[in-house]
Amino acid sequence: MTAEKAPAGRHYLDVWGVAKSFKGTRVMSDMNFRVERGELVSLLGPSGCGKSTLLRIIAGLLDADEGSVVLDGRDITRQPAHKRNISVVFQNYALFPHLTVAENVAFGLRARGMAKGATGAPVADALALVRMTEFADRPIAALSGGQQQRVAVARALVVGPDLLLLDEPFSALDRKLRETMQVELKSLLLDRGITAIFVTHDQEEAMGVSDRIAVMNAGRIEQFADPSTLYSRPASPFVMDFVGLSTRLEAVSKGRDGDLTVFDTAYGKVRAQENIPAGTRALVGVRPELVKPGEGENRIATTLADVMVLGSKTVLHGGAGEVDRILCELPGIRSGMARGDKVELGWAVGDTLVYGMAS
C-alpha cells in the first residue's frame, strides 16, 4: 500500500488519495476527505456508495490500497485500529450480553491496561453523560434499544477518543426515539467538542446532526457542504434528488433572452440565470416549497395527480412523465384542490436549478 502524503494544512483529519478494491473491483478512487476539529460530519448516500468503506478505512478496520490517513498531525495509515485512539459505535452496538452496563463501558479501559479498580470513576462519569447511571448494574438484555444506544456511546467516549465514528447508530430505533437520540447525541458531542463522523442513508438524520455533509455516490463525493447549501444549491441532479425532493423537468435550451436563458419543457417555458447554449439538453429543478399556484416568473401548467394533506403541509403532485416530476408544497391544510384539477404553478427565476445533460 502506497501512503501518499496529503498537502500541508491545518485540517484535523486528512484522508488523501485513498483507493480501495474488493476482488478486483475498484469501489473507491482518489478519495479526498477532510474534517476540522470539533466538526460533526455525515457521510450520506445510498447502500453500496462507499460510505461504510470510507469509515472503516479511517477506523483501521480496512486497509486502503492507496493514499493516506492523517489524524491530528499523526499519519495513522498503517497503524492498527487499536492504536489509533478512534472509537466506533456500530449499527448493532456490539455490546457484550454477558456483561453488565458498567462492565461494557469499562471494557475499552480494561483493554488499554487500566486496572479494574481504577475504572469506577471514568465509567461513572461516562454513564452520567448519557443519563444511564441508575442502570450500571443491569444486564444488557434488560435494556431498550435507546438505552443500549446510550451504553454504546458511553463505551465509545470513556476512552477519550481523538475521533468518534458512528455507523448507522440510530437505524434500529423507531422514528420518535431516533429523533430524540439525534438531538441528545448532537448536544453531547458539541458540549464536549468531540470530532465525529456519522454514516447514514437517512437525509433528514444527516441534515439534523451535521455541520457538514458529504453526499456520496458510487465511491466518490458528489458534494461536501453545510446542510443549507446542499439543500438550496445542490451541485448535481443526484444531490438534488437525494437531499430532499424537488420538481425536476427535462428541458432544451432555446438560448438567451436578455440576461436569462429560456428552456422548453413539456409543461411550458422556464427561465434561468445560467448561460446555457441553445440546443443543449438540461434538467431544470426547483424545491417544492418555493412553488406557488398561480404565482412566479416561471409558470408551468399541469393536471393534479394527487393532493396529499400531511398535517403541517399540503403537497400537490402534478401529472408528469416517467422522468419529469412536479411538486408543490404549501403550508397548512389546503382545501379546494383535488385530483384532476388543472393548475398553473410558478416560482421565481432565481430559484431555478439547472444541470446540463449529456446529448
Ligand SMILES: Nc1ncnc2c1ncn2[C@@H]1O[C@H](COP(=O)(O)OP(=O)(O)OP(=O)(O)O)[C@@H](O)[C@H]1O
Second form
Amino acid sequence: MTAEKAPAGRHYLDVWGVAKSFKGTRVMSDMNFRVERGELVSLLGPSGCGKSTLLRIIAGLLDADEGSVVLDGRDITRQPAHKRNISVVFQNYALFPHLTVAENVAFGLRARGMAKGATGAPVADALALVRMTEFADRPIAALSGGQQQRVAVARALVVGPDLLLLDEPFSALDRKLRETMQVELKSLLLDRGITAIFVTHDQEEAMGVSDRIAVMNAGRIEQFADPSTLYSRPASPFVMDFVGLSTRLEAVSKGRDGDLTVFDTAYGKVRAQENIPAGTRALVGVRPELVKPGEGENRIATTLADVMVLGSKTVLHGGAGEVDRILCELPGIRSGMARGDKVELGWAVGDTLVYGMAS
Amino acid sequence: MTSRIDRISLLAVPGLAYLAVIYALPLLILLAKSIRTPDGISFAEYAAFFSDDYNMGVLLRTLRVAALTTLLALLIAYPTAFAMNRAKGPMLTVFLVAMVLPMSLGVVVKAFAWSILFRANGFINTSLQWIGLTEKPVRMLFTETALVIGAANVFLPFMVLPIYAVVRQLDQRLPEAAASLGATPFFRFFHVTLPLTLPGVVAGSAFTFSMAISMYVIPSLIVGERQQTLSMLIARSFLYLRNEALGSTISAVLLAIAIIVVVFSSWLARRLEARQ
Ligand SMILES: Nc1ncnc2c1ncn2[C@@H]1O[C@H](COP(=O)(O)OP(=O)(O)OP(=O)(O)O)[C@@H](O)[C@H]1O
Ligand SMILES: [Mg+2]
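Can you now output the form predicted in complex with the named molecule? The one shown was the form predicted alone.
Let's see the whole complex now, leading with the same chain.
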C-alpha cells in the first residue's frame, strides 16, 4: 500500500477505492461512494450488481480487499461491525425468533451494556415511533410482514446509529403496504435527521424515498445524482433503461446541420444537440411522457403494436427489432387509437437523449 | 377430514403392537417382579436398595459417569457441529463418514483399541514419559476417566448430529444483525447463537445421557468388575446372584431415571421451541 490518505472529514461517509473479490472473482473494483450528513441515498441496480456487497462492506460484515471506509472523519475500514455504530435493516428483517418484540428492540441497548431495567423507556419510545406499542410482548412469529419490518426499524433506530443501512427493506411486503411504509420511513428518517442508505432494485421506490440515487451496474456506480437529473439526463444507456422506460432507437450520425446533429433511424430522421461525428453509431432515446402524436421537431412514423389503457395514463407501443422500442405515454384515458394504426409521434430536440457507441 | 386422519393413524398400529409385545410387556413383568414378594405387594426391595451404601455408591457413580460423559461429548460436539456446517462438498462427506463409520465398528473392537491406548506401556503413557510429564506410567485403564473418555467417544455422533441439524437451520444473518447492533462476539454467542442452538443441545444431551446411564459393555471392558455401574449390577443380580427381585428393582430405578430424562428434556425442548 502507498501512503495515500482518504480526504477525511470532507464527506460524512466516504467509501474510497474499495475492491472486493469472491474466490478470485472480482465483483467490485475501485468503488468510490460518498454520502453527506442527513442524506437519504439509494443504491439501485439489477440483481447481482454488488449492492449488498457494498452495504456489507460499509456495515463491517464483509472485509474490503482494498480501499477504505471513513465515517464522520473516523477511518472504520479495519473496525469490526460491532464497534461501528452502523445499524442494518435486513431484507427479511433478521429479527431474533427467541425474543419478544420488546426484547428485540432492547437487544442493541443491552449489547451496549445498558442494564435490563433501564431499557424500558427507550424501547417504549422506539415502539411508539413505529406504532407497535401494543405488540411489545408478542413473539416475533406472531407478527405480519409489515409489523416485523417496523420492529426491525425500531430495533435499528433505538441505539442512535451514526448511519442506517437498509437492504431491500420493503421487498417482502405487498405493493400497497410497501408504499405506506416508504412514506412512513422517509418522514421518520427526515424528522430525526438520520443518514441512511437504501438498497433496492425498484426504481420507483428509489426515486420516491431518496435525495440521491446511485445506479449500480456490475460492481460500478454508473451515475450518482438526484432523482430528477437521473430521470431527465441519464448518463448512460444502462441508466436510461434501468430508471424508467423510454423510447430507444439505433441510429447513425449524419453529421452537423447548423447547431444540431442529424441521426438516421429506421423510423425517420432525429435531431439532437450533442455533437456526434458523422458515421458514428449511436443510441437515441426520449422519455415516453415527452412524446406526443403529431407534435414536436423530431418526428418518427410507426405502426402501433399495442395500446394499453392504464387508467391514469394510456401507453402506446411502437417500433420493433432487438433494440428499437417506441413508447408514448399520454395522460388519462385515450380512445380512438388501436393496434395496427399508423401514427406519427414527435418530441422536442432538447428532450432527445444521445449516447455515442464506441465500435 | 377426521376419517382421513384416522386412516393415517392406522399406520402406527404395527409399530405400536410391536412395541407393546417386545418392549412394554416384558418391562411390566419385570416391574411386577420388583414389587411382588411371597407376602404380597411390597416396596421392601426398593427400601433395601436405597438404604444400602454400596448400591447408592453405584447409583451415584453411574449418574456421575453419565453426566461427565454427556458434558465431554457436548464440549467436543458443539464446535464440531459448527465446523461441519461450514464444511462443503468432500470435506462435509469426510465429517459425516467420520461420524457414522465408527458406529459400525462395534463397541468391543473400540474398547480393545482404547486399552492399547490407555495401558501402562500404551501410547499415551509412552508419550507422557517421553515428554517428561511423568516418570512412571499413569494408571488410566480401569479408571473412571478412561471410562468417560471412551463413552464420550462412542456416543459422540448422537450428540453431534442433533446439534448439527439445528446449526444448519440457524439463520446466518442473526449473528450479523446482532453484530450491527453492537454485540461483541461473546455477547452474540450467549444471546443469539447459544439460545437458538439449545434445542439441539438438549436433544443430543438427552440421547447421550440416557445411553450413558444404561451402558454395559463399555464399562465392563474399560473398568471391569471393580467399579460397578447400575447396568453391571443388574446383570450380576440376574446372571450370578439369581436375585430377580433385586435385578428388577434396579432395572426399575434405571428406567425411572431414563423416563425423567426423556420427559424433562422434551418439556425443555418444547419450551425452547415455544419461545421461537
Ligand atoms: N459470499 C459470496 N460468495 C461468492 N460470491 C458472492 C458472495 N456474495 C456475493 N457474491 C457475488 O457477488 C456479486 C454481487 O452480489 P450482491 O449480493 O452484492 O448483489 P446484489 O446487488 O445485492 O444483488 P441482489 O439484488 O440480488 O441482492 C454477485 O455476483 C454474487 O454472486
Ligand atoms: Mg442484495
